[in-house]
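Next up is one chain by itself, shown in structure tokens, the form predicted in complex with this ligand.
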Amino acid sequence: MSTADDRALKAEAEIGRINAFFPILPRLGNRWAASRPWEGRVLALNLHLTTLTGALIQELSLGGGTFLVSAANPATTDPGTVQFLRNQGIEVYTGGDMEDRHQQVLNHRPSMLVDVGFDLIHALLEKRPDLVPQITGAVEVTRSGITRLRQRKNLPFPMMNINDGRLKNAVENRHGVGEAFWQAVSRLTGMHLSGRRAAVVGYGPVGRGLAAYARAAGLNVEVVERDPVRRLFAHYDGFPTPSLSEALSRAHLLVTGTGARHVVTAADLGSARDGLVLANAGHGGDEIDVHGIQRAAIRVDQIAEHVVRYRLDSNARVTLLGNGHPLNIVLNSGSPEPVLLQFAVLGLALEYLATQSVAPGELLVPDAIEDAAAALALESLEPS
């Protein structure tokens, strides 16, 4: 059984490895150590506590100020990262219920906030309105947080939306998911992808990446897309665009990336070829109607962790990976670079809010911030 300090050392080593190959955050850390943009401020961060977040907070804390952290979700809290941050003198709240963690952070009277999902900002607005006058700025990282923000009128301080900029769609949704998903499929199944036939359902940024990385791995790829414009894009990118039932009748692998519910149901699988492997790379856990498939199955075999094979009425065997949850997230697969790039945008957003005068309300991440993050990424990727 490893001790908390052993786990912290492991997290620290992992952060060192990440920074060794894509040093975008240490470059920012050097800059913040010199300019100290949050000197004298208290910053509250509600984030998923992975080693990548540890890498971010390590660099942010070089810029002065006091940092307080709450865990956004127990399921995404790495104990090694928590201990690593505590060893750096940062207060990290992981216990109690969510409400409780937020209140503990807010008791330190922060003046800047970072949130995933608008939970911390919501807690401040509802439970600690006395703190509102001292908030100089907040950053929201996720689409769900932006949606919650927009349901609310008259936000009394500036909140930067870093989800809807140019970089996230182009880098994380497209390249990040595309690369990570197929890596996860190989890891779980041991299948060599080359020469097999794959169907990608949905041709937004996520679907485009899935299709491109599948082709690069040697798969024969088809795209199922309901929007005619995007179907045309898929055609000109060189992919056949059959109906779902046609694609199912010949695919070895089918992946959903649509954001829509029940895109593949038990009834659809009536036309599936025997041996189909099915997985999701899109939203939540319901793009594939897992419950419907479970109900319709005449036999269920757990092949391995995250790998369940169903025998259907038609006698076809269909193997579901990751129980229909986004597979790259279930396996935490793929390169950390897209998230690190987004964290660089986050840090630059905080720097902007700490140094500029900004009107209350939602503010889309300014082009200058994404330009700066892209330039830093290029310096890290292609050092001169």
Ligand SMILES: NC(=O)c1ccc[n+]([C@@H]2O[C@H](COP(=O)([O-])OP(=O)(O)OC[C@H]3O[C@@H](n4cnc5c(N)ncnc54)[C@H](O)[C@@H]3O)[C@@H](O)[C@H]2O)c1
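Positions refer to the first chain, counted from 1. C-alpha atoms forming the largest set that superposes within 1.5 Å between two forms make up the rigid core. What you see is a predicted model, and the numbers here were worked out from it, not measured in a lab. First, how it differs from the form predicted alone.
- For the motion between these two forms, the hinge, where fit shifts from one rigid part to the other, lands on 336 out of 78, 188, 336, 219.
- When the larger part is held fixed by a C-alpha superposition, the smaller rigid part turns by 22° between these two forms.
Hand over the structure of the form predicted alone; the form predicted in complex with this ligand is what we had up.
There are no partners or other molecules in what follows, just the one chain.
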């Protein structure tokens, strides 16, 4: 048996384990197998290719149609999941052949889209406008993608925003990322977290979860936040709110969760405490200016996979985890339930767009979809 097949079997086993303890997606898969909402359609999905994504696509594909997948980020792509999906007859494009993975997906002329970060839809609008008239609906999952969407005017097809619904921020962003990130740090470093000092940069839904779970793990937590309202929230939640420079000077661990670009740069690290561990939990891979840190480093040591230590001009050592990519996704860590809940919302959103007449432009996920997903989650949490 080849290595690729071994990896696919491992991914399949992981999907089976996940579904055994939280069968929200198989319940939807049974529904879609009966109703076939995507019969005759071509659906393109640009997602982080983890085993959780494999679980989603396995159930979606029961609903008819042709499914095509592109990797949202090569750093968050699990080879076993890629092979598992290909074994199911699904085309998967990772960019590993140096081709534009989004263009490869669009070459199949999809009629429905799913995106994280607006990259696939941007490629469609800018490079393949000839395909726009056949797009009947799209779903965007992330805050960064919605921000990019709103920078455009007159989107010519309906796009459902599931990021700003009631469930994404309250469950996945807060509990899913909050729990998963600190588990990933422990796995990679072997550090016992209790008693150390952590700085969380950003106090949106992700940052709040990171801070809450860090406190629960016994860390002494500070929050860096530019927005005065969110900084006030952090204060009343009991967290000191220093400047970035002040936090860097004393933090053992610093995590970004803002969705913004280059919130921590090499210049900022001039005030860093020696031994700082630096990581990102936001969607993209550019919240930390990794290339700037690499250029500024006077020495680089590969400590372990996903663990690189840089010595800076100040003689401080800074250890970067996951090369600045979202660490919880890189390691596929944490409880799968919050992500699977949001994937249920995603699938129901696609079903809605396939079966309803919807006007072009942004559409907030309807309450009925989130009510249905929450009810399914509660059923799935009940002991069988």
